[in-house]
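Only one chain is included here, represented as structure tokens and corresponding to the form predicted on its own.
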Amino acid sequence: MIRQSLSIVALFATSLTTSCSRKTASAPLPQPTAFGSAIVESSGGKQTSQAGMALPQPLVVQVNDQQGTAVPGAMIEFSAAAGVAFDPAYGLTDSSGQVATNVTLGGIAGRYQLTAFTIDKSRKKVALTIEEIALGYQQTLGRQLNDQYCERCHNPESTVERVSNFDNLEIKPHPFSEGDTLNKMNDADLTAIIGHGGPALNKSALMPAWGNTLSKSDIEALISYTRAISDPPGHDAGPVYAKN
């Protein structure tokens, strides 16, 4: 009898437990104040990382109204193909009309395609789409190439741990993101310009040749880097991961 009793006390708290934790997820969301008009990016579109791995800065949304000043108060959500995770997922824009989340892209490597929205005074849905690209093993190595052998001079941004040296070229570098330029180059073009220089293809001979320091495997990996990370993107940059 004892037995049983404890056993109806324990089936008992478990139902409250899977109750309260049925009532948590299923929580309302916080009511807006406040409406804009329109949705624009503040910061963290068009970041890196490895697939399956969260992204180096958060992804910084702004809620605007018709004059474009910032909206506190607002609802914005998040949302975006499976496998991909927002912390968080929504929130009440700030005193500066802005929401951040952390985003974890998903395990398989391509540009993800994430959705931001809000809703106007008349309900209606006003939605802001931002690319983030995921990089697979091969990518990854060659962001890691490039990170050691080419920004110095392909970048003209300087870090706490890069000098660039960009701006002491006669003849300026194409980034690496620049589709626009590389996307007419083959694969074979740009691996005769990594491995023998700018000569190889009667470019400037500031372009050092690689072809002792990298091996083959290496000037690939570069390749496939230049082809993910390439804006706009060429027909060989990747899949598109979207929600349906």
Contents of the next structure:
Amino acid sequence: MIRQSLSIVALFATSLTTSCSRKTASAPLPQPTAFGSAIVESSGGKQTSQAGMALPQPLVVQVNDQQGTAVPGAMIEFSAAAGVAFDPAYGLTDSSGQVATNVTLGGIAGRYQLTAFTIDKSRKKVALTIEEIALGYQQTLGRQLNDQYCERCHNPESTVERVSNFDNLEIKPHPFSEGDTLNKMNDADLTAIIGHGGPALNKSALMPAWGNTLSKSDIEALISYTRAISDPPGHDAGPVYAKN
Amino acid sequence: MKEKLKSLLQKLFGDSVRAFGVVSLVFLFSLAIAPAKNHFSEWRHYQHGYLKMIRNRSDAVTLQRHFEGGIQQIWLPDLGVVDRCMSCHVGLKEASLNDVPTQPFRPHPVIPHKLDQFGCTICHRGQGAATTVAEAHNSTLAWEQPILPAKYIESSCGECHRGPLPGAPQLNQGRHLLSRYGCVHCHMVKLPDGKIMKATDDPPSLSHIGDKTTREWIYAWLKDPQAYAGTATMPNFKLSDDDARDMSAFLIANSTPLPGDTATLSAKASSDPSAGASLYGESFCASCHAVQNAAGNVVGGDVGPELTRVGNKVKPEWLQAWLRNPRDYDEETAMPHYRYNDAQVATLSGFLLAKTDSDLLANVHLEAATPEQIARGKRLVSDYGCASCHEIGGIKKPENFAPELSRIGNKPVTQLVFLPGMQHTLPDYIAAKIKQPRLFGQALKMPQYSFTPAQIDSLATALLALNDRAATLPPSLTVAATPESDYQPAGKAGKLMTDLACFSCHRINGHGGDMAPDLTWEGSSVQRQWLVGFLKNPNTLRPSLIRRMPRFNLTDGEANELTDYIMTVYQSPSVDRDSMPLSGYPQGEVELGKQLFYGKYACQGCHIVDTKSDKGYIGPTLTQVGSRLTAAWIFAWMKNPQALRPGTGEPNRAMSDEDARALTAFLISQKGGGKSEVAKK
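Next up, the form predicted together with its partner chain in place of the form predicted on its own?
Once more the chain from above appears, this time first in line as the rest of the complex follows.
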């Protein structure tokens, strides 16, 4: 019995020391050769991906000096709530003052606030917070339905592959991220307008009834997607994950 | 010391009563160990934590009523599931707990399956029967399968769902990439349903490569395919200069000329760039081929190769012969035979040959190859398995060139060699191997791909779904993929359709591409006269699409041949095209239809009937729909568009027969040319 407990203690001790030694073994950070005074997003903010998965585009941030000129050789570190991975997690800005990192969001759907920070000449932290959205299964399904049926009218942005019909409509539809409007509508109203068309809520007939094309769960998925991407977020937008 | 021990023993066991008491106490303690262990167990700790958490919530009463203490177990003998996860994850079914930020007390996200019917480990893996976090989540000595990281969760969908699955885009993409990037040329993948996975990248034959390009270009391409075209699916084999020199020497020396292909330039390549650009545009080359624009964006389709630097690659005489009839060089090509005349070939080839990058071949200087170099090149071409993908004269396609991946999702971790510092899990291994294969050994032949992190994750997801359980599931538990048919139209028209590569874009009877409309029922849908005219000179039906039907310069005979075949063979059993007349509807019905079109159904949101007022840009323009579609098809379409073309963007409006008939009457009166029956009266 004593021997057993002794061996358990020994095991515990070794595991403790190994876990400690692993922490100290991480490589030293590269030394910055320059310091900026501001950090700005270059691209990659406000993306949506599926929970636990990599964002489609890398996050690119830039360090500027007081004149707004890019600063090469400054140190940028990324951090976020547990579960978010950055590849790389830190780096020195390149010749155009930028660092790009590939971001994998946490495994739970919600809004993830990522922080990028650098240190200025007086060793003070300068930080920038960027928000990304992770979708759950239902919201992913909603996004797919949005792409297939809704986006052509509801998204005012055109791409090379998809020309938006938004500008051609006399009464403009609401983009799904338009939180100011959509957050005021409850789920029952949204279900009615999707299923029975605009006239169900005394709105434009240009919004057709989709109730015979989409199933009940399809409509729920679409609503759940709009709630997830709404800007500003509504009360049921899902949890926000920031660094403690 | 000895004395002390002796006195202690004396004190404890001095007389029989005392000894009995001491022994009883020891027994009592040891008997209490098991209940105590149970009492202090991890899951009890979590259940206490849960009860404490819900106590202060507004919905505490409901949550408390739902709560059941003790070990919770889902037992599904059919699936081999014994899951006790809900002993700690107590709130999985409580949707109102959605504001709890982290597990173990969050509700499960909404999915199409019920927890009680599938359990947890079917999707998440891990050890279901365990009642401690460490044993349930991690791999232990007795249990190798840890919890699957969230980023690969869709691989579990793929065990049962064999085809594309809405809501699992990562799995779908991974499976697509395995075919599209030709992974399965070298790695055999026998799918759980017994079929062999097929590649969809169609690498060209190299047997006549000397007709097509120069040794210098081959050298540069072998060194870095992505330097020539960023979108190239050919991976980088990280060849040394000598290797690329010798392999290019062999490929040129081994190439045999195709009869007729070495024809001298019959027309001088024109240097009129604007005429070339407009012919390139009119022919809708961009539907299949991409070109990098001035802003650096690659724009265009990915059916054919990127053409940004094609002038560096192809020989002028080969390009002209190819444009004249690509099937002379490659019988299986996805490229249509455009039937260009000499002037058009000259214009287009001149335009394409000007697409060069002066840097690409600037530093490539190769001396004439020696026989030794050619022999070494041949050896290298065999060693690297080039013939797994490409047809190469005189070299046999190697069998099982790379390890089979049919059960890769079950590869034991003990059989893997990990890199220092990496997590010892199968998903991490697969992802790292795809990302940088040569890190695992310089002698490895697997080339370097330029996948994005998201693409690597999706590939790993698709591969993890190839496991023992997927292969051994009873068919009743699986959702089969729709098999790709090998439908081929018959006769003269069938030959013509192959020549025009209709199936590169259109789908008919389950075979073909998805770029253009499915034509399975085209014969019920359109009017004969319109189809003949359209084939001869396709006008634009959907103004917003960048991919459109090109003009193939068909003769009258060819257009009629095709039309006859389509009108006869491709008919829907549910739409009789002659059941409704193409004109002669009462004026009142036409007017009613117009009102419905602009009022109740607001069709102008997506369609254009009157070019002056309507702006709808999504559906086809309907100004001439009365000369294009049959009335019976319009009526059936109004009643249920998805029944005729699944997935179409037009919503089903559940119209009454009267409304559908009135709209049919209105639409069939739109004969085009501003002479619609309504406008006249």
